[in-house]
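The chain below stands alone, shown as structure tokens; this is the form predicted alone.
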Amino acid sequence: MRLRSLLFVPGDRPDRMEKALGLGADALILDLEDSVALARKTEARKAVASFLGSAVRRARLFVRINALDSGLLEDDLAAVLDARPDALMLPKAEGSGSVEALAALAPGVPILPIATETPSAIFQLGSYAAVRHRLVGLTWGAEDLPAAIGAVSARNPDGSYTNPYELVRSLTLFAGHAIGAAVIDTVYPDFRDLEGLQRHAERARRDGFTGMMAIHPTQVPIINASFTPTPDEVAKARAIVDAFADNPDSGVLQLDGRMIDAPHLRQAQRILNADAADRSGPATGTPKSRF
């Protein structure tokens, strides 16, 4: 299954959480760091690992912990882990050393680090070749970094990136594809606009991220519904699938007046097996949320 959409649900609403499993998330990111206070840190932990044990999973249940230096990671994962989260997401991660240091604690658990919350962690985004096994994808965010060097914003008027925060995206994406994973794209903070989620993540899908994380349950279908095939993209990509089949030794083929060769061979292929991934149905295994 794929990692289409990933919602964030606030650690200490366990309420919010049973809700959330119906909503067609592919995964659910449990909270414990920015959406719960440092004095509902305990009370969010213990919510997290009694879901984990109870729920009966219809999406993956992930679970953000607390940076590696925030001095509140040891407690998380002493609650959580032995309630199996599907992978822990890492905040303010700092390139292979950060995700080495995690799985040290928490061995054999997949990990989704937010690789560009500050400034050093942009030279590390090359160095999670290295770490690749231990990787559910890579993800990146638009909040923690401006903060952290004094920036007004990361964002125009109009809701798109500054150039800075454009080229920190642009990265991460190729930074994920170049070690094979899943390369998520960050929230869109207006769960409100759902016009602007629409054509933010069709243009997130058109420049290579295979999924989106949200904040808000209206976001989730309109995420899903961006990142998975349409029934044309899919028929095109069997006919270019085919018509290399039909065709074994030629490299390049004529195909409805286009020509096509093996970037379009390889595009198609990726539409297929997302569609099939679709098919499959529901896993069994930076920001404040505002769910």
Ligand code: COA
Second form
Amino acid sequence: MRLRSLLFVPGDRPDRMEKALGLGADALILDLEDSVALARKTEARKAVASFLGSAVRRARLFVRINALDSGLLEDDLAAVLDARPDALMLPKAEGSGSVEALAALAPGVPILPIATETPSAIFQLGSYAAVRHRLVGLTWGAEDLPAAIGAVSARNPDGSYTNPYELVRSLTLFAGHAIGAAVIDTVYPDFRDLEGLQRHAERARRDGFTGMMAIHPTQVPIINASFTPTPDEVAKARAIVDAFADNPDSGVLQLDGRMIDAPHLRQAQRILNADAADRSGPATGTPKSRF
Ligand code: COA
Ligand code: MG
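Would you mind generating the form predicted together with coenzyme A (COA) now that we have the form predicted alone?
Below: every chain and molecule of the assembly, starting with the one above.
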């Protein structure tokens, strides 16, 4: 099963965790970081550990821990590791060194770095190849980086990203694909604006992101649909694959009056693989075998 939608649930809201399991998200991100106030971290750790221990794993269960230098991470890990989260999301990651540091504290647990939350992190985006085997994928954020550099906003008045954040988004996209990892687009915070979300998610898929994070239940079906190939796309992809199978010695063919060659075949195979993965149903097995 792929990671199309990943729904955040604040770690101090166990009522919402149970609800979140039934929403069709491919993964839940149980948050111990920014959505939990300092005074409630202990309570959140307990709630997350207890949920991990008891939940029927209809979705993969990730935990967003606090950053390496937060002074909170050791207690986060002590609370949740025994309950076997499917992955740890690492905020404020700064390249392979951060992943290695976390892996030393949490051996064997897959890691999903948020790879663009500090200025230095941007210059480490090319370093993740060294720790590829530990990664679930890469994702990025558009909230912490502007705060870190004193930018007024990451967005133009019409909601689109300003140039610096478009750059960061694109760099994450290529950094992920450079190592053959899943690339997860960041959240769309305006959760009442479902049309805006749909445009955002469709643009993400168009550009090559493989999934997207959500913050609210209503966002999940829209994200899932946006990252699921339509029957029409699957039929076209099958026609391309079939055309090349019927003409094994041809590098270039025509289909319905349009030229197709190697990149079209690669793209078609990618769509068929995604379709096959979507049909294979909920994840089973050990975390290692799932990524
Ligand atoms: N997971 C599961 N259920 C959620 C949810 C979530 N992330 N967000 C909302 N819900 C549920 C509510 O419990 C409510 O359920 P009910 O109808 O059975 O009572 C329903 O969805 C409607 O909620 P709504 O009133 O629209 O939202 P809200 O104002 O209570 O909460 C947020 C809005 C943004 C605070 C909330 O969606 C949230 O906490 N999202 C996650 C934030 C987060 O983790 N951020 C960190 C990463 S950016
Ligand atoms: Mg943050």
